[in-house]
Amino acid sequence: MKIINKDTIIENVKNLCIKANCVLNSDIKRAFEEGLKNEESPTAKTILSNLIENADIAEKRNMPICQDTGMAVVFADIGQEVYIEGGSLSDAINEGIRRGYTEGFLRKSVVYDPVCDRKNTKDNTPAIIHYNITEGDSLKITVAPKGFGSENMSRIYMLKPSDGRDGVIDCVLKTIEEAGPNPCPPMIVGVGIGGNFEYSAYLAKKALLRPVGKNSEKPYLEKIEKEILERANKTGIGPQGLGGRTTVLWAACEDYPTHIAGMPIAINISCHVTRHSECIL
């Protein structure tokens, strides 16, 4: 069994929020120069090279790529020979999400209550957290801060099984086309099929943690994911919506079983920096 003590937990997931707002992932930028190579629309490659500035000048100064800095998304795979001391994991994460958004001077999103006063928790928390049980003694912590404005533009559809794939790629490319410039594309596109109505948008929200340039291991999955990406970039939505070829970075499918009345699947939109940082303790 491994011990791990609730103030290294704290002390990882504070710099996990840092990095996370203030590092853009080396897949993503590469992705930004591969879309630079291919763009013909002059506005777009402007948009493109400030991007790839601003994630260096973000980097270099230890800034915020972005002023949304996000709700914090924590995904946590738990060995189940880890034993956390001195404390619950769920505390642990949250205090380091508010230490990490404080000292990291990260602008605080998160209010009280989703429908009346609206009161700002001025602290960032509570995270939405997802745990995992796995097999061994190590724990996995991933923080995924998620701005709002491409957060709005996710959806849920409870399909028909006869909708089949086209059905599931329609979809997908009717949430982009509907999302437009709202979301500052180039956007990343994580999509969950299958599980229920809750498993689906799970699993949209996971796949957007795939490297850009990953396809899935399933092959029906990575030609959706292909196809998704090619018709997506004839959209014409561009770069923070003003034309061009880039509309999309990425496409990311996750599925699961499902039950034999239904086909659910959720579109989780990203922006084009789609934060995340991941810790092994």
Given for the second form:
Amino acid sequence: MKIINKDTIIENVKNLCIKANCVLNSDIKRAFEEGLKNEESPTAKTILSNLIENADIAEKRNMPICQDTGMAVVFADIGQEVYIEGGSLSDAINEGIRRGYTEGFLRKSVVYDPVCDRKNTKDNTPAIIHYNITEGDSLKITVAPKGFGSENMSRIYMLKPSDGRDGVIDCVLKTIEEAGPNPCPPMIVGVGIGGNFEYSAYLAKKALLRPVGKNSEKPYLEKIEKEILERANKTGIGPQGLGGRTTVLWAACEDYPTHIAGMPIAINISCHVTRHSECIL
Amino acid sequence: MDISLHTPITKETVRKLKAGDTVRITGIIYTARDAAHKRMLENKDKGFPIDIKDCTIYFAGPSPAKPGEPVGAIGPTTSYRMDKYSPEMIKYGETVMIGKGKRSAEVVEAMKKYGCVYIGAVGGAGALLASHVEECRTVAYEDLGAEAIYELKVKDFPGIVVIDSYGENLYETEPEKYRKD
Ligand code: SF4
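Please supply the coordinates for the form predicted in complex with the partner chain, as a counterpart to the form predicted alone shown previously.
So here's everything in the complex, that chain up top.
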């Protein structure tokens, strides 16, 4: 059994918030360079160069890459031999978010009451936390801040089993086309296939954690990912929706068994500032 | 070549701008997101908190400034959330909107009728755009936090004319050129 003190969790979550928001992961930077090589549109080339420059400035000045430092999504994989001392894990994670967003000068974008008052919680809590119980004695925490320009363009479709593979790809493409310039393309697209209504959405979010450039290990999903990427980059939407070949940097699919009567598909649209930082305690 | 624009940007200047022009804005611009638009228009009888004639509104809510810096990261927010308010703002004198993403037909109609231009700033380039902001102060609605109205003194702030005052719209014309069916 391993004992982890809540203060260790708080400190780590705080640091992950700041790192995720200020340092763009190298896989995405590489994808910008790649896009720049293949791009035909001069405007698109300028935009991609701007994005590379933006990431450099952010890292150098320890400033957020994007002002929408998101709502904090946290994945906590807890080994069943871990004991948390000093308080609850949820409280520790939220305290870490509070400190990260306050001390790191990140934007607080969360409101209490979604419909009426929409009063800001002022510290970006609460986070959205997905717990997963695993074997062993380690605690893995991933902080993935998610902006809402792209979140708002996400969709769930409850397809029929007979819609098949083409049905899946078509609704992903439809979602990308409808999103157009709004989610700051080039986008990264997470697709959750199967499960049920809420689980497909969880899978889509989880798919966004996969490094850009890494396909699914399941051959049928790998093929779907490649087809989505190829077709998305023929739509012409391009960076910022101003035309070009670099519309989607990566598409990642995750699946799960589902019911005989259904085929849920969730598409979580994300942007070129798809952030995640993790630590293992 | 980039076109240099100095605020306040008049209707005459706006009418000369064409979709696809790249511009650099220098002078005073104001930030406002949906919450600020809603409040400004609800209270318009008491007067606007900014000089609305020929004003440039940037749809943005910055991240907090670190000590010694004028502003935090400050890229555009998605503009369609302002579609409900923009036609009225344009009627009262707004000449330039800076944001990202598509606009409604009603907004484009108002732009044509009164003379207003929609400029796209690179979405998500918050750190890069912040480097063009020299000063920042809160003008109104401080309680809204990031959604308050900030007055920004900008220098060579970069943008692309996405929809001009004649309704020419790059979101409609450009992707078509690169579409491969
Ligand atoms: S969609 Fe992404 S890049 Fe664009 S403003 Fe939101 S978080 Fe930033």
